[in-house]
Structure formats: structure tokens, C-alpha cells
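A single chain comes next, written as C-alpha cells; it is the form predicted together with the partner chain.
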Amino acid sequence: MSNIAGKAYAMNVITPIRWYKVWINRLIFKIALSKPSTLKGLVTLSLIHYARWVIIPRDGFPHLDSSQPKENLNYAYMLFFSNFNGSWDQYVDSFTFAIPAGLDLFWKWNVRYPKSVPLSPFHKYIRHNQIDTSHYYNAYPMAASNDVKSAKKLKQALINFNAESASKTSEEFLADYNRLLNYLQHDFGEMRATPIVSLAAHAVKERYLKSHAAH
């Protein structure tokens, strides 16, 4: 099992849902699609790389060949997968204090959802309905979401420094560059591999550094 690659978690989470609200559950989604002002909520998350939800109706789980059973559902299924940084308990915990109410919106169709306020029955329906990642994969795995964000903006600032003021004068030069570090002070931060957040990651790195080692 390896839910961490780095300082990102890969959390997957699958929940039933009667078939005959799955059309709620897409029209909300639609209006929050059409409605980018809904998703606010989830922007302030900052901590989140990606994450998406997807409906599988009953019968709509790939299905390939005549060799291959059909699937025979009582429910549709809603799948979670989202890409975030921390630990398990501080993403959820911050849904349940960020977007109570846009986290009930797009849950509450899902059987016996039990709402995200009060925190230790859904952090029940989570974990109950978790499935780990058996092998995750990122492309930045000392950076978390916000490191992205800044790095974008620290690149733009830097290029057009470098542009405007590289030829200047000595004091006109470091006066241009403090008003560059002044302007840029949220977002510099040295990176590195990420401490031990739990045990399990921690023998991942491990085993890792020991192939590593071998090769």
C-alpha cells in the first residue's frame, strides 16, 4: 500500500447511491461546473493538487467481452479520488471546517452519509469507504500544491526582473531586487523530501532507498 508519493496523498474513496437520485447528484455537479463561483469553497483548500468525483450508474462499469460476468447492482457508485498534501486527518478534517455544506451538497444522495459535522462519524464513512493505492506516482514529490502555485509566480517575477533590471546600475539593481524579495516573501521555501509522516511511508522510503542502493 503506498497512499504517499511524497507530500501528496492519494485518497479513493467509493460510496453507493440510490439509482434513482444520480441525477441530482449530476445536476449539482453541473451547476457547480457551469458556476465556478461554487467551487470557491474548494479553491480556498489550497492543499489540493486534483481531485475528482465520477458516477458509475449500475450498469455502467466497463464491460468488454461475452467472457465477462455483467455486473448486477442495486446501486451507482460514486468514486472520489483527490490529490492533496498533510496528513489524512487535516484534509479531512479541513472539509469539515472549510465547506460543511458544499461537502453534504455533493455527498448527501450517497447511502447513509451521515454529514460532515459532527467530525468522528464521518471520518467513520471515510475510512470505511477508503480503498488504498497500491502504487502512486508524483511528478513533484518535494512540492506541495502551494510550492507549485508560488514557483509559477516567483518564475514570471524573476524573468522579468532579470529583464528590466540585470543592466542597471549597482544601486538601482539592489533596489529593484529587494523590491523583488519584498514582493516575493510568501513564496520562496527551500524543498526537500518530506519528514516521516507516518510508519508506513516511512518503510516505503526505506525499501526505496535500499533498491536504490542495490542498482
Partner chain sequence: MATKSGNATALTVLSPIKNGIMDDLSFADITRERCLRLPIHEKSPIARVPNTYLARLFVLDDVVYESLPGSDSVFNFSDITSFFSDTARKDALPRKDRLQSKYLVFSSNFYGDLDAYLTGVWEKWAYDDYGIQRDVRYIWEHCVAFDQVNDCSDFIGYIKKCQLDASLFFNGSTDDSLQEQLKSLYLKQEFTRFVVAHQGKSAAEIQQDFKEFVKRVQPENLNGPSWQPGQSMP
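Model, not experiment: these values are computed from the prediction. If you superpose the two forms and keep the largest set of C-alpha atoms that fall within 1.5 Å, you have the rigid core. Numbering follows the first chain given and starts at 1. What changes on going to the form predicted on its own:
- Remark: with the core as the superposition reference, the CA shift of D147 between these two forms stays below 2 Å.
- In the core-superposed comparison between these two forms, I55 has its Cα shifted by less than 2 Å.
- Annotation: Cα of N182 displaced by at least 2 Å between these two forms, core superposition.
Could you output the structure for the form predicted on its own, given that the previous block was the form predicted together with the partner chain?
We keep it simple here and write out only the one chain, dropping partners and molecules.
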């Protein structure tokens, strides 16, 4: 299925922006990077692998050969790339709740942007401008971002445990082992694919209705 590799979902959204307002967005991005606190709500969302905004000016698309026709574009374009775990709706809604003002600030100058609240127009806007990811490579497809963090914590804890318990008695070893299990009990993830997520909730409903109508 496009957009999906194991537990991860790749989102690519391309939205037009009026070329003479690009400088405003670049200034906003620069301020956001210089003040990480403005994106604090986004950073705390553990389901996100990464999120990136890129602006391509209307004359900035690559011209690879002299035989390639040159574009005469009326708009610049803002590209939004993100990888995340969970469903499309969970991600978009979490984004809205985490940094609603930030979303409105980043996308404000984009053509026909409806604001992040209420959710329904925002969902429609993202769906309309999203480009399907037909080929998506993921180095650890069966691991969510939290699984990777837990694996790093587990590895270090086992290294420390091995070094500290090597010379202890069997009773002391057992006591340390039980403490270790208690400490790591929330970090034992399951490496398997999650149920398939769809582009949006309405797609799930359509598939459900079609499958039941067939029976």
C-alpha cells in the first residue's frame, strides 16, 4: 500500500504559495528555528519521526536538460514532508492540537488555506494537496519511533547490568534482574506490523461498506 512501510506512514503535501509572499514564510521559518520553544508542542509528539517544510520558488525547480521545457509558474510551492506512526487522522489531529497557532503561521500565506481549526476543512485541505508516496523505504519498518527509543534504553541497561552483576552471588543477581525487569517493563515492544492505516477515516468506511456489500 502506498505511503506505508511497516508501522510508519510517509506524508508529502505540496501547497501553492503566492510568489511575492515567500519572503514572509522564510522569515517565519527562520524565527521558528531560532526559537525552538515555538515548536515545543510538536517535539513532544512521540509518534513523529520527523517533519520538514521546504519552499521552492517558482523559478527554482531543476532544469535538467536544454530540451526540457521551462516552467512558467504563477506560484511558488511549499513542500511538507513527515514520517509518523499511527493513522492519518491521529497524526493530523495531533498536529492541530499540538501547535495550532504554528500551523496557521506556517501555512497562512498558502493558497486557500482554511486554518487548522475547525478540523474538517483542514483535513480536506491536506487530503487535496497530499501526494501519494508510491515507493517508501524504512530501515526499521516494524519499529515505531518509541520502539527505537526503547531499544536504545534497553541496550544500555543490559550493558550496565552485565558489568555490575558479573561478580555477584546468585541471590544478588536475581534481585538485580527483577529490578531490571521492573525498570524496563514499559520498553519491551513487539516487532510486528500494525493494522493497515488509510489515507483518512472516510477511506476506511468506504472499504468497509464495499466489503460488506459484496457479501
